[in-house]
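Take a look at this one chain, the form predicted on its own, written out in structure tokens.
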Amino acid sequence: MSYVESLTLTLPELVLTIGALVLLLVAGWAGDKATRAISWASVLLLFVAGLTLNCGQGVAFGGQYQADAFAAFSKVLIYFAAGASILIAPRFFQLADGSHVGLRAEYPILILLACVGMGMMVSAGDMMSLYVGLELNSLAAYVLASFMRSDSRSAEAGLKYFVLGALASGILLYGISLVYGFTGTTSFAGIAKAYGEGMSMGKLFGLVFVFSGLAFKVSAVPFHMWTPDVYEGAPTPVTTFFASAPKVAAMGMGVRLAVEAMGSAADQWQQIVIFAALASTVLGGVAAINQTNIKRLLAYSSINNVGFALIGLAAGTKEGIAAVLTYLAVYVVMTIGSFVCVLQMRDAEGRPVENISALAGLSRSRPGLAAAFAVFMFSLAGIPPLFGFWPKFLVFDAAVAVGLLPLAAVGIATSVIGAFYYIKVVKIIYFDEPASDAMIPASTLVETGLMTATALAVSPLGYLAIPILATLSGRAAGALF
């Protein structure tokens, strides 16, 4: 394949890279007063990058990059989550800590650069391109976590994320070096062939280290320790981004690696995935019960949801991968909607409020926001008839179909445990006495529109999208097999 054809296949990343560099120059000359224009231009770039996903399918740069239905499905979710995280940011930064700190022009540019890395992650056909994409995303994420320089919590979140992220990257890179040493190649096709010829101790250690590094990126237990602290300390729009787009990218990268590169070693990595799924659903369900901070609760909720998605991956079938993709699509919508609701939590002076107790009496002061919160909490819990029930059913069904009935049974049990803390939030909103400091109405047209659209999407109306979602996820999963 010629370089022109290869560049055509990588158009989404080229659009975002060139656009981000141009906007960086604009920010350098115009300063922060151009932030609003840069933010809208960034959203437009994400939309254009999404349109270029239809420019062709194939393998570029000698197998380093793969443009297929799986990558396209993942990138649509990534771009949607990134765009939402840019749109909801301005008002938060303007009112943070009660002062008008304003949104810096670098914020949307960093998200664009992170999206370039995430696009490489889900399109990687080689360990080298996978690692480069992962690091590009991570470097932007470390800066985003500590974006509020005046907030000690944000600085702490950035430092923790950087230190633990560097450790995880080292583990992953060590695993890649072991895989290369014992297979003689970094390409997914070559690795699959080498693992198909037999499992040695070196290959097994490489596999374990690679999946351990990936577990950190999706915040699966036992590599979840950074998630609650970073989610709580980072600015809420950044937490929204962390909880959605990078989760999709890391899970997509893990699925492609498991199926394409190490599909012939499924018996080995399946055990790792089953353990991570069980541990994540249990810890994510139990540890969130006593949380008093809404962002920490949603952090444990994300760990819990990653566990359910891993159940679909453990099945290792086309149906299981399609269930994972459906789960990610619905999870992104629920997560963005939940954090948009969190953004509305402000005290009488307009400062962000994160204590769950502050939601008491919300149903009387802001019934619309209370209803949206309840929809997202019940949907995250997987309670029918809300749409959050459907992806859980799909992953459990995929696991049962391949004989993983005990795994599905534990997943269902921990889903019931997790429902407790979601229902507790709804109980506080509707049945507790109003908090002493009532929250003031605070919302923009963009936030209201996003909250309404996502609430409708995870309501029973979401079931109307099942035929389309099933077709797209099935086609994406089929691209890996």
The other form holds:
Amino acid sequence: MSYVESLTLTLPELVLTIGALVLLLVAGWAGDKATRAISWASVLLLFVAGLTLNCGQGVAFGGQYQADAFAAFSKVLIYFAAGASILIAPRFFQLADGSHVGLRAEYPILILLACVGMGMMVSAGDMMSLYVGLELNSLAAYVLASFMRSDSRSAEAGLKYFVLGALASGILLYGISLVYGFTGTTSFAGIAKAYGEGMSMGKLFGLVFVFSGLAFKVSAVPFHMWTPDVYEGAPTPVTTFFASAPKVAAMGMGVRLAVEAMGSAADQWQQIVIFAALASTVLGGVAAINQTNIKRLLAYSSINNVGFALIGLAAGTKEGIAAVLTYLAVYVVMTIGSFVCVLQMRDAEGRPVENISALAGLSRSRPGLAAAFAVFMFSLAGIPPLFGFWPKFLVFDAAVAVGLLPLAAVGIATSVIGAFYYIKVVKIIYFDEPASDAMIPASTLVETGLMTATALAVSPLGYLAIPILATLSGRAAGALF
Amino acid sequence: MMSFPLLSVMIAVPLVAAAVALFTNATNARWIALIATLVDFALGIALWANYDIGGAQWQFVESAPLFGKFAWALGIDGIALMLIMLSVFLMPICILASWEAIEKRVPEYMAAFLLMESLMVGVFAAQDLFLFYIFFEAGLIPMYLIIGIWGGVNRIYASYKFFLYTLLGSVLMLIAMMWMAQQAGSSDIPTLMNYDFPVHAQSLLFLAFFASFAVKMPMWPVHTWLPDAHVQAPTAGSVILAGVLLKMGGYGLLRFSLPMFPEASAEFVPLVMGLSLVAVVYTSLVALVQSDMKKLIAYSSVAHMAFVTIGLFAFNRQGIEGALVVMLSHGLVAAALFLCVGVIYDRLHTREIARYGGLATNMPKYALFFLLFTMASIGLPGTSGFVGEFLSLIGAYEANSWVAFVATTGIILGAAYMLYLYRRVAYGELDKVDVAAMPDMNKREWLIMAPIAAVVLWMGVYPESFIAPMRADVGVLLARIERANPPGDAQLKKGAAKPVVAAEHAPEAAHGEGQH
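Since we've got the form predicted on its own here, give me the form predicted in complex with its partner chain too.
First the chain shown before, then all remaining chains and molecules of the complex.
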């Protein structure tokens, strides 16, 4: 394979890397005045990178990087989530601390760099490129978490994320080193061959550590503790980003690793995944009940949803992986929608409000926002006819197909626990009397547009997209088998 | 097969109207809702008129494979036709009943009801397993909002309880449905109704479905959400809940549990009968001591729905037809009783029975209607209640005389609590000033009551109109479950030394039981 071919296959990452570096220079010279232009340029870059996903499929750089339908599907979701997180940021930072300093120009660039890392994660064909991609994403994410320097909560979130993220990276790296030590290779193909030859204690330990590191990155129980704190502390647009794109990347990376590299050890990792799945759905349901902060609530909601997505991975079949991908696609749309709704929560001076009780009576003051919020909540809870039901359906269907009936039965029963707090939010919005500190109606065209589009996508209209989604996710999942 | 997608249109009309109503003011929303429900009722009449009795089992079939794993497949048999008729008949009445009682957030209210109507029609018309599930579950959302926004003082608790209880009941059904669709390779309901699932799997599948339908019915001991939901819901909400939503449980048992798992159904007859008998006696006794009118009627609903399960699991024609008529009749009568409560609640704003008394003096017309529906609820011959309960008890007697014996006491208890309620509300001294000042029914209330009264009498005097479309479908069901029919105690005696005498005794005795 020639160098040129390899470069062609990695075109999406190249576009983003070069673009990000050029924009960094622009930001260096033009300063924060150019934030708006840089933001739009970044979105454009993400769009171009998305288009270049069509540039062919294959293995690049001697197996380090794979461009296939699976990677393309994940990257489309990642770029969409990243683009949305860039677009919703300016107004938040404009109003957030009251000083009206606005958004610094580094924000979209950091997101672009994170996207490069995430692209590497889902495309990795080797433990080394996987780890480098993961770190590139994480380093950008640590900075983003503490992006509001004047806010102590934001700084705290950044620090926590950094310390715990470093710990997770350490666990993952330790696992990788064990795997390397006992298989003699870091390439997925080689690992798959070695695991196919039989399990040994060393390989098993390596597998456990690698999966623990992955669980941390997707914030699955018992490695979820950082999630609520980081989600709460980080600025809301950043939280939107954390809850969507890196989740897709980490899940995509985990799925690829589990199926491509360790597919023959499925019996081993299946136990880990089943435990993580059920523990996440239960804890994500129970722990959210008493939350008063909407961002913490959504953090637990993301833990809950990751648990359901893992049920598809536990099935381990092509249908199961396709279900995970569909789940991620719908989850990203729901998450972005609900965080855009959270962004609308502001007091009279425009400062963000995060108390759930501030939503009381929202249906009176802002019926459109209230309806969108309710749609997202019911959808996250997986109540039909909203589209959030469909991915849940698919993961359970996949689990039932391989005979994991107890898992499916327990898993679906835990979804009722989660339903409680989702309908509690709806109750506060629709049933309660309006709160005294009413929120001011102010939303930009971008935010309203994004909210409407995502709400329509998860409304029953979404069901019409099932055939397309099924084809695409099926093709993506097929690339791994 | 018709080329005009009548069922889809019946689902679409309220949906479109709901979207429009959401964006108008209160007055327009009321009129839009009324017109849309009347249009749907007219379409329903067209549906009935074009339904070919004795024709194909499934009529008005539509199928569009829109959603990959499942299809937009609709179609009805006689049973579904009758339940759709019940839904579209009650909806305009609900809208009229809420005309003045609902003052706040009218557009949203009307939109929620219209949404509810499309979902109800969808449940009864769905011919795809997963489409059914989606319609079945989707009803939770509008009902949750109806109870929670426009309900009484304790509405939050009631709405949570309603939502979570029913959701928990039905999630396991979804897993069972997935397994069935994979096993049979199809999610088409008519196909599945003729698919023989392995007997050992049937038990679990039956229980998963039963959990859902028993909660929806509701059966004792999972009925406790119903009194709360009924008491807190606005009048029209109670009407829809009692009139149609409870019927989804019975419909589910009839459409899924019996034909798809005949062996398991037979195996669980003792369980179903046991729970039903407890419900008949226990909830009737509970109803007897209620001081809240709506709660009393709610408990009576649980008792009446037990007659449905008794009839269905009798495994014979009388029982199943009886169960169907009880479903239709209870849909009308319980709805009417809730409307009766609504009429006086709108005037005095209390459901406390003790606050009323002597209404027959100052509200004679109201008292007349209330009496008619009370009698229909008791099952007086000539009203719809009699036909259903009588048939279902005959069926029960044929299956098991002890079941029939205990169930019949439910009729006596039913008479007791309903007459006691009527005595306390309508008779006695008119000694309360505010009660005496209550005006009799106005035109709108006449418009609500009169059609239901007419249908109740029609069904009581000439039930053939309603049974005829369902007869062939009951026959199909019987043919399907015949192989699993558990031997009843009456039939056991038939094989004894004096078969002729035993055969003569059975119908007489059944007749005697039913007249109590």
